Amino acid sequence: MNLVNILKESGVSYSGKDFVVFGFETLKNANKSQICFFNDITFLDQLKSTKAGAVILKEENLKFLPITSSAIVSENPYLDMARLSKYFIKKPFCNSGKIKIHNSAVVDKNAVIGNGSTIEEGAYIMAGVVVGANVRIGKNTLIYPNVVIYDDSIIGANCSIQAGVIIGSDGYGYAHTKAGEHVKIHHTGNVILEDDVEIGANTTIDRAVFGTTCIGKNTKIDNLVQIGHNCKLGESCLMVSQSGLAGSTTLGRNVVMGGQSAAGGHLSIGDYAQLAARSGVTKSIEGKKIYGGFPLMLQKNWLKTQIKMIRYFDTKKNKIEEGE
């Protein structure tokens, strides 16, 4: 589609060249080709050094822009982006390519492979699967009932799904216009599961808004977590039930996440952190240490002062019972 007929659809006003545009991407990822987004200062070299073709901006960040990108100027980028990103998706589960089988892959006879999907050879697809277009399913990958794999997701050699899992899914994204509606982001990238990923039962992962959702090698996920879209572990992660991470959060490796433990938005955890259970991360932290409660401390820390706070409660509880 044509840059100037997209935004003047939308209602977007433009005085740059006109490009065929084929989709959204990162400032970092961008080509000439691609438009992307800037909105947080936080990305402020990415943009000075972005190849998209043109950046959806406000007006007091032109000077940042190179002069090989044309300027979408913005009010409000999140939204703009929000409302362009409809023109960029794909009609989901379709594709005109062939489906590619290896002769010693298992796929059963009730499960669907979407056309252009790829199973290689020593896969094991049991009944009830769905897997959508362009998907690619590695060497020896275990995949159990009732899973659900979106558009363009690949899958890496020796996983292991478990039944009910949702991989690719549109991740929770919404920009918010003064009225107070909200306006869907269209995902339209993807999820790439590295080598020897474990996923427990009904466990989800968002594909990217765009770029990739990625789990690194040998990261085991247990049952019930939910990980939103562009969140990237690094290898050997550990993620026990009902842990959470928000979008566009960073694992490093070795990351250990207890039950019921959650990581707010955009946030980085060093490697080998530990999270104990129901311990919630609202700011960036270092690795190699072991950390728990809410809000967040040293493990150490917050089990002295549990014991303060019961050393306290029960001190007073006995001085009420005594009458004092």
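Instead of the form predicted alone shown above, give the structure for the form predicted in complex with a further copy of the same chain, please.
Lone chain follows.
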């Protein structure tokens, strides 16, 4: 679709060059057929060197835009990105079409495989599984019943995905108008699971806004875990049941997150960091340490804190104090 037509239909004024747009990308990765938005001054260097065909940005930032990119001037670039994002989605889960199943792979007759997908050697897709379009399932990977894998996902070799897991669902991303309406950001990115990844029952992993949500090699995720859009998990991480990651958070390698622990969005957790059960991460933290509690502290302090809290708030003791 042509940029000029999209912007005309959306009521956005534009006097830059016209071209066929293939979608949104990050400033860093975009090519001349893609568009970006610029909203956050910390990415200024990326704006200055972007190769995007056009960038949605505020008038005051026009001066930083490379001459090779056209400007789509906006009072609220994030909101306008959300509004335009709907032009780049395609119909999900088209399951008629050409598929490629290795003759040693087994696809249950009650599973559905989408158009253009590939099932590699020795993979086993069980009953009730729904695989979207353009998905690749690696060698010897097991997909248990009723798993759903959205379009464009890539699943490595020797993975095991327990029943009810959802991979590639839309992330929770909305821009908000002044009137309090929520404008959906259509997610056009995907999910990649590297080799030897295991995912527990009913866990959900959201696709990226654009780009990729990535689960590193040998990472093991338990049941009912939430992984937000654009998260990157390193090699050999462990995430225990009911833990969660908000969007765009990065784990290093061998990070351990205990049961019901969570991390906010856009954070970074260092290699070999361990988070005790129920701990809550609200700032980026360095690796090779054991953390606990909410507010988060070193786990050894949290253990002492627990003792102090029980002692300090002990009813009998305080009653005496109050009675003095």
